[in-house]
Amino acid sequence: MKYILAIDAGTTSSRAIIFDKNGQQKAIAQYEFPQHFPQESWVEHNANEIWETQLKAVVEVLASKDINSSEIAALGITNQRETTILWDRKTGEPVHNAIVWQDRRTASICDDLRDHAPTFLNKTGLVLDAYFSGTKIKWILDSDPAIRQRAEAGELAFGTVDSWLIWKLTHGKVHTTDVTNASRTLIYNIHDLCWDEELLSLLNIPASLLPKVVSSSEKVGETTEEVLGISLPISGIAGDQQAALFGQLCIEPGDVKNTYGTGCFCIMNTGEKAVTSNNKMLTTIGWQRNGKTIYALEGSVFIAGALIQWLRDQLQIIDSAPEVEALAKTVEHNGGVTFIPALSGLGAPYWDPEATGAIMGITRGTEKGHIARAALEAIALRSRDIIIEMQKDAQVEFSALKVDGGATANDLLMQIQADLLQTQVVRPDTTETTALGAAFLAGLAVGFWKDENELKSIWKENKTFSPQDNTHAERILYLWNKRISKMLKGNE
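Chain shown above in sequence, structure on its own - the form predicted alone:
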């Protein structure tokens, strides 16, 4: 066997990537799917559009020149987390559009349950927030009495995107998820490693909806020939951020990575100990393999790459996302402009669902380049917010930050990040570490790779960004702290 196939089911696109034994990308296909915004702060996907674009991407890479599909050892899946889908077990048809992780419609449900927030936190490691799947499930069930009735009769299935794709790939034979995705639902006990009856009761969710929870690296089923034309073992599953953590080979306690995608997600490996955060970070499961559960601390920035998309689509100051770097370089600094990227509230460490975005410090001399540069700084500043608090929780200062995701191709953003953190930022040779992590987990399960030591020889550095201009970084931080404090105070 020569290859591993990885599915990377993202928030805005579906991708399929084939890796060889050296972790090198041999073929890739990607298709965007529509984002639906029925109301302000609501974000939905059509689950069938996710499946159709994902299937199209997989079929395309399987047909790639020089790829013999019979030489693919296994399939690994990584996915946007928390996004919630309910579908009919008999027909396979969704009963409602998928409610995306960015969606804020269930904030009032969280408010109603606020007295139980400590219970959710202690059992799941998560703050009680609309970000997670549990309240989204409840909202769909409460939105239509017929849907709730069908759910309670055992006719419906719930899943995050991994579960949905596995169901479709196996033609409805397998309904499962792994521990990493389960740990993001707000109804999974990360200490007892099971769906929690008390939390299900608080949210009025019938247990019959739920998938079987498996480890991140084991064979759970096979794709059917009627779907793909080939039978492949599905042997790796992980939510996108945990997959990236494993793909970056952050396998020792204290190792940390930051993924720059639609949002920014920073995770630190804490080993077999679930570290409780005192600084509003999330405690989550990093992965589970060979009977060992690895925990992690995580901080999430809801808007990162999505901010650049906003500059492109709403403000229309760039025609494509990669142009933002060149535009930002037309000026030497931000011109006193600060961009607060709260387009979907603020995540860790603020957790302010009511926060809105703002561009502050505009003068008659403000140019498009200043706004572009301030947007890049905003992504790096929000990441810094999280990393500083995470260090406090773990009581460790790391010497380097491993980075991945599409935005890491932006050298200016990476340099800004190094300057603001005053630490090295290390970009790997393969920036598709989310898909690579899913491939690693799948390959280990079927013996394609022997162990983690073999994987270490695969990971290679592309470029390291070292801190440079501390004076300018201090000025950016001063304005950021002053302006975000003022904005948050105004929301009180």
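Moving on from the form predicted alone, kindly provide the form predicted in complex with adenosine-5'-diphosphate as a structure.
Shown below: the chain alone.
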């Protein structure tokens, strides 16, 4: 066997990628699907559109010229998390559009349950928020008495996108999800590793809806020939951030990866210990394999690459995102400018939803380049905020930060990150760490790769950024800390 097929079911597109034994990408296909916005703050997908685009992408890579599909050992799946789908077990038809993780319609359900927030936190590691699946399931059930009745009668199935795709790929034979996806639902007890009766009853969700929970790396079923033309074992499942953690081979406690996209998603392996954060970071399951459950801390920065988009679209000092690097290099340092990137409040560890952005320290000598540089520093400083707090929560030292996502193409940003953390920043060769993680999990389960050591031997870095210039980093940090506390005080 030569290949592993990975499905990467994202928020805006469905992708399929074939990797070889060296973890090299051999074929890729991608199809976007429509986003539906029925009301302000509502975001929906049509689950059939997710499936159809995903199937198209898989069929296309399987037909690649150089690939003999009989040489594919297994299929791994990674997916947008939390997005909620309910469908009819007999017909396979969804009863409602998928409610997407970004959708805020259930905020009032969360408010009503506020008194139980500590119970949700203790059992699931999550803050009681509309982001997660639990209140979205409740909303669909409450939206129509007929839907609730069918659910009570055991006629319906719930799943996140992984479950839905596995159901479709196995022609309705398998209804399952893995622990990482389950750990984002708000109804899964991450300590006892089971659906939690008390939480189900608080949300009035019948247990008959729920998929069987499996580990992230085991054979759960096979694709049927009538669907795909070939029968392939499905043997790896993980939500996107967890798959990226595994794809980055963050396999020791303290290993941490940060994804620099529109926002930043940071996740740290805390080993077999579920660590409770003092800073409202989420506790989640990193993966489960060979009977071992690995936990993680997760934190996000809302505005990262989005700050560069703001420089491009609103301030118009650059024409494209990559140009920010050249502009920032027109100056040697930030000229005393600090950019507080609170364009939609400030998340962990400040948690000030009312905070607004600010550019501070402007003088007559301030140039566009200083602002560009301060913006890149802001992305790195917010990521640092999260990583330092995670380190304190987990009480581990980390030796390097693994990075991925669109903005990691920016070498200057990566160097600033290394300087501010005083640690190495490692950018991998592949840009597809999420899909690679799903492929690794699937391949390990079927013996395509022997163990994590073999994965380490094929994992390739593109570049390591080593910390330089400590004094300058200290100056940036000094101004940042002083100015951010001033701004937060001003808001009181």
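Under this definition, the rigid core comprises the largest set of C-alpha atoms superposing within 1.5 Å between the forms. What you see is a predicted model; the values in this text were computed from it and never measured. Positions refer to the first chain, counted from 1.
- Core-superposed comparison between these two forms: the C-alpha position of Phe302 differs by no less than 2 Å.
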